[in-house]
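Form predicted on its own, single chain, as structure tokens, below.
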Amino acid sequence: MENISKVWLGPLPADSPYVKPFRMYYVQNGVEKNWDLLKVHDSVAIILFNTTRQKLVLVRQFRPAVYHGVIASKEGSFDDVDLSAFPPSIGVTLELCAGIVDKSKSWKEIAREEMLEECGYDVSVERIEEVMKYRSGVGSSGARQEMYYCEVTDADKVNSGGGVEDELIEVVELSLDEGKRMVQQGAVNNSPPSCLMGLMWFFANKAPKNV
């Protein structure tokens, strides 16, 4: 996952299937304004809890945006990156199982597919519970994300997960104590807000009462 030998930046192709930048103009209180936006896919995220072993199931992966963000914040630029000074591990995140909505299927069916592809669990859509709907990236994209919850068992595990095609995704199991530490006051995480919100929702609504 972290065997990255070279990094560099380039212009965004106009035909990118994932990100389309543009500028929106509007008049507010008689004043013309504008805002630079990104059109991105909506997405799903799934809180997974393995009841057989009482473990939260998350995924670990290298995120170029996080790697770039860490370096740009520290250095002010992303030129001639020294991989020994900035190892790729600083761009590795711990997240909920998730995926973009880019198929003509129900959102729950897409969530089911992501669980199978990324984490190796095969369940019916009837076992997937809707948690909440919200907007992510409100300053840049305003994309919609739906969060789901699903309890799985070892019997539901049909493969090792890890993603499809050239994805490199590691399945990570967290104890309930490890999950709680991620959302304690003062915690520092390389995790997106949706993951931390999902963990807090889990501990407030689904975690075993003795935790």
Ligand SMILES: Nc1nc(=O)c2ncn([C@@H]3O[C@H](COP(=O)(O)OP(=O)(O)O[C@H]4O[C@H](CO)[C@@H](O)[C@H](O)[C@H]4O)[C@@H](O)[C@H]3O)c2[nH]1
Second form
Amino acid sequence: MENISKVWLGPLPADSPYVKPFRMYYVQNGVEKNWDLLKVHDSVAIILFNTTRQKLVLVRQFRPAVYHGVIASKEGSFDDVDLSAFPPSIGVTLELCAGIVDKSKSWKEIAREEMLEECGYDVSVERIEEVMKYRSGVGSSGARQEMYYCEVTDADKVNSGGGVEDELIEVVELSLDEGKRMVQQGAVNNSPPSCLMGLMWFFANKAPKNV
Ligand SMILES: Nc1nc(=O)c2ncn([C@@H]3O[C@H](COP(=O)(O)OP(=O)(O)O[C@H]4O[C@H](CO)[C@@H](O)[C@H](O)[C@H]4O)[C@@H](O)[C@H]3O)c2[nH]1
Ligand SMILES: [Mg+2]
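For comparison with the form predicted on its own, produce the structure of the form predicted in complex with this ligand.
Below is the entire complex, every chain and molecule, led by the chain shown above.
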């Protein structure tokens, strides 16, 4: 699914539309300090539950940052990445449907578009419920993410999803038992905290009571 044939690193161009590194200075308790920061986009994430099929709808995709992180924690070299020693599948995550806020639209509208583009469900914004807001990357970016919940049915499914342009996203349906196991044992598939937290919120607030 990830179909990666070559990996290498390069310097960050100053005009990256996704990440801007800089340094912030401040005086705290009379002492001058500084902190190195990354400006990144805020984002939305959606807990999707298909009530027809009683399945949680998640997405799988190759995440360059996770691939790099896995190799870095194994002290592998990134100068000449050996794809047989570090297969791209180690950088594939299971996540909530999510997207960056990079357009001047409401956050709920962006959530609606991401559900359609990534998972193929077409719903109106009125059906999207706010769950919680939080800050991610508190040591590096402090970016805001807002989490939503949306119940969908098979009748809302208008395409197979998979993302836009050159995104390669696989839609994954988890049974309630599979979802529950994930939050009991922790991520076994590079899932970010937002995904685990979203599933825990679902089991605490929305899941059928017999699960
Ligand atoms: N981020 C980025 N960097 C690049 O260099 C970069 N280069 C190209 N792109 C393109 O930008 C689009 C980003 O996709 P999304 O809008 O779906 O956002 P996500 O990547 O799903 O990220 C969200 O959800 C995550 C899970 O909760 C959170 O961790 C993130 O904070 C949160 O933003 C894709 O078309 C991708 O091809 C880059 N995108
Ligand atoms: Mg996304």
